[in-house]
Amino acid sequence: MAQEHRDTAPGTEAHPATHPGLPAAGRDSGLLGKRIAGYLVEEEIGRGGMAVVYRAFDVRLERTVALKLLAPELARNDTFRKRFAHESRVAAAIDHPHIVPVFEAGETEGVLYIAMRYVPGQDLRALLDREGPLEPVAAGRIAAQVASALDAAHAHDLVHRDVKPGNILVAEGTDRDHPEHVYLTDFGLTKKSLSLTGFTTVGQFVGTLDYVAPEQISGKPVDGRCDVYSLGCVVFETLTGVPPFRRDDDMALLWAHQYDPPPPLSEERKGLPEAADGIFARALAKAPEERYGTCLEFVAELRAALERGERTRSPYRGGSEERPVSPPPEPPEWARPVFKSLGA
C-alpha cells in the first residue's frame, strides 16, 4: 500500500496549500523522475505551506526514502539554517522505534532537505477518516507507542510541538499481539527553529489549532508538557471521533483551548469509564506544571482506567454484573425418592 503521508511543515493545516517557492498542489512539480543530492524522485506523498514530501529512491543505497524539501527562502536564513541543521543532528540521533528515522538533513542547490524512512501504511488521520472512534484497547496500543516516542524525543531535548493524527503513521504489525506499528514523524523541522526566523507572525503561532497547547497559543516557553496536552487531545478523538474542543471560528478555538475545561471524555462516548475523565482533566489542564509529567505516565494511567471499565461492563469477568443463575436440572428418577423424603 502506498504511503498516505501528510506530513506538514509547521505552522501549515493537514490540507494542501501552495507557497511562491514550490509546486502548486496537484500539479506535475517538474521534479519527478529528476535526481537531487542522490534521491530520484518517484511521487509526491504529501505537502504543507512551507515542505513537499516525496517518495524517492536512494541511489547510493538503494533504498525507498521519504525526501521532504523545504522552502527555498527558509535556506536563505541564516538562523534558521543553523537551527535545522543541529536540530537535524539531533533528530537522527535518536533511535527509537516508534520514531521515523531521519537517515540524511543537508542543502543542495539551496534547497534545505530531509531524508527518512519511508513507511508503507497510512496515518491516524486516515485511519480516523475511515473508521472513525476506535476501540479502547486499539487507542490505547497507538497512544503508547507514540507516547514513548515523545518521551524519547523529550531525554534528548526536543520537543514536537506539533502532535498531530496527520504526524502519526500507522503501519502493519508484526503479530495478534502488536496489530500495528505506529511511528511519530515531524521532527526533522521542528517548530521553534521556524518561529525564530521570521516566518511567523504576531498573532500567528506554529501548531495544528485541535490540539495546540495554550502556552504555544500565548507565546510563552515550552516543554514536553506541551506535547502531553497534543497528545491528550489527539487520545481523545481517537476514543470519540472528534477531538475535545471544537467551535465555530478559529479564535472561540483558541480560546476554548485557553480557558475552557475539556468535555467529560465519558459523555462524548458512551460506555466509556468516568474515572478516564480526571485522567483526561489533567493532560489537558491549562497550566504545564498541572499536566502529567511524561506522556507514557498519562497513557499508562488512562489504560489502566480503560481496562477497569472494559472489566466492570463485561460478564462473568469479576465485575458488578454477576453471571446468569440458571435452575437446577430435575434429579434423575431413581434419586426422586430421596429427594421426596427430604420434602422436595
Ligand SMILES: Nc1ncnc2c1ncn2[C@@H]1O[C@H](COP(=O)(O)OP(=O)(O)O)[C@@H](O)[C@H]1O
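Each form is matched to the other, and the largest set of C-alpha atoms that superpose within 1.5 Å is called the rigid core. None of the values given here were measured: they were computed from a predicted structure. Residue numbers count along the first chain shown, from 1. What changes on going to the form predicted together with the ligand:
- Once you line up the core between these two forms, the Cα of E73 ends up 2 Å or more from where it was.
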The other form holds:
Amino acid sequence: MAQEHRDTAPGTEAHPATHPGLPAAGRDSGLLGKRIAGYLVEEEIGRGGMAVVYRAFDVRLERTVALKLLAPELARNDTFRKRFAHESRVAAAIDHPHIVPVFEAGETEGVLYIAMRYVPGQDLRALLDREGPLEPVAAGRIAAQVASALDAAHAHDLVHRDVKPGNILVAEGTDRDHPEHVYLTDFGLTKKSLSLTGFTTVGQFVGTLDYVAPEQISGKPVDGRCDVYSLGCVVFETLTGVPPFRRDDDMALLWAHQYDPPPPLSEERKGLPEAADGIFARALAKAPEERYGTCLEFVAELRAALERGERTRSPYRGGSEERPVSPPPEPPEWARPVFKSLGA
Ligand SMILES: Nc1ncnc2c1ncn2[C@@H]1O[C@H](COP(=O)(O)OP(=O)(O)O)[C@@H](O)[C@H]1O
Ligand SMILES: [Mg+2]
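Show the form predicted together with the ligand, please, the one above being the form predicted on its own.
In what comes next, the whole complex appears, and the chain from above leads the way.
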C-alpha cells in the first residue's frame, strides 16, 4: 500500500498508481490528438489515483486548458456525481486569484471531465521533492496564498477536503516581490463518497493520508477547519521537508492523526523558531474547535513567528554577534546636492 507520492522518485514525473479504468500512463496514452468534448488532447501532464490531467486545446475558444478526466468508477458513483456537479458549480462561481478557474465541468460518453485554466509550472509536491524544505519566507508566501484561497472557499460554504501539495500549483510570479503565484485546485474531488482510503477495485491505494484531519478519519461532519488541519500539515512539510506524522503503515498513520501529538516543528528542522511550535499545535489540534478559526489567522501568526525567528537568527540583529560599527560609506559625488546636510 504505497502512498501516491512515495512511489515517485524525486524529480521524476509523477505517474503513480495507474487506475484500471484510466488510460495507461506514458507519453502516448492513446488519447493524444483525440478530441474529447471539444478539447484536443495534446499531452499528459500528470495523474493522481482518480484522474488523468492533460494539456489540451479548447477548439472553440482557441486557448490551452488543463483537461481532467475522472476515473469511470467515480461517474458510476451517484453520491460522487451529485457532489461533483454541485461543487464544480460552486467552485466555478468563486472568482479568486489563488483558485484555478474552472471553465467547464461535464460528462461525455460516461466520463466526467473538468476543463480549467492551464497553470504552467509545477505542483508543490514536485517542488518539495526537487528542492527539499523551502526557506521560511517562501514557505510563508505560499502558505498565505493557499490560506486566502481556502478562506474564500469557506466563505462560500465550500470545504476543500483534500488540501495537499499535489493540489497546490506553483506558477511563476509577477515580479521580485511576488516570485511565485500559487493556485489551489481540485475542490470537491475527494473520494469521501467512495470510501476514505479510496481502494480501487484492484485494492490499490490511491491517495495520501499525510494531510487528512481526524474528523475526516472518524467520519464526522467536516467544515472549513478540516482544511485548517490539512493546511497545517502541508505547511509543516514545506518548512521541514516531512509531514508531521510519519508511520510505517496507513493504520498507524490514521491513529497518529487522531491521537498522537504532532512533533514540535523546531525539533524537525533546526533553526526554526520554537514560537512556531505552539502555532502548529493549535492548527493541528485534534478537535476542530481548538484550531484557528480561519486559515489566514493561522498563517499570519506563523509568518510573524518565522519573521521574528529570522531576525534573531540574523547576525546583525540581536543574537550573540554585534552589529558592525563602521560608519556608512560616503555618498557618491552625484548625490552631494541631495545630501547637503552631510556637509559636503
Ligand atoms: N490546472 C492545471 N494546470 C496544470 N497542471 C495541472 C492542473 N491541474 C492538475 N495539474 C497537474 O496534474 C497533476 C495530477 O492531478 P490530479 O489528478 O489532481 O492528481 P493529484 O492527486 O496529484 O492531485 C497535478 O499534480 C498537477 O501537477
Ligand atoms: Mg489534484
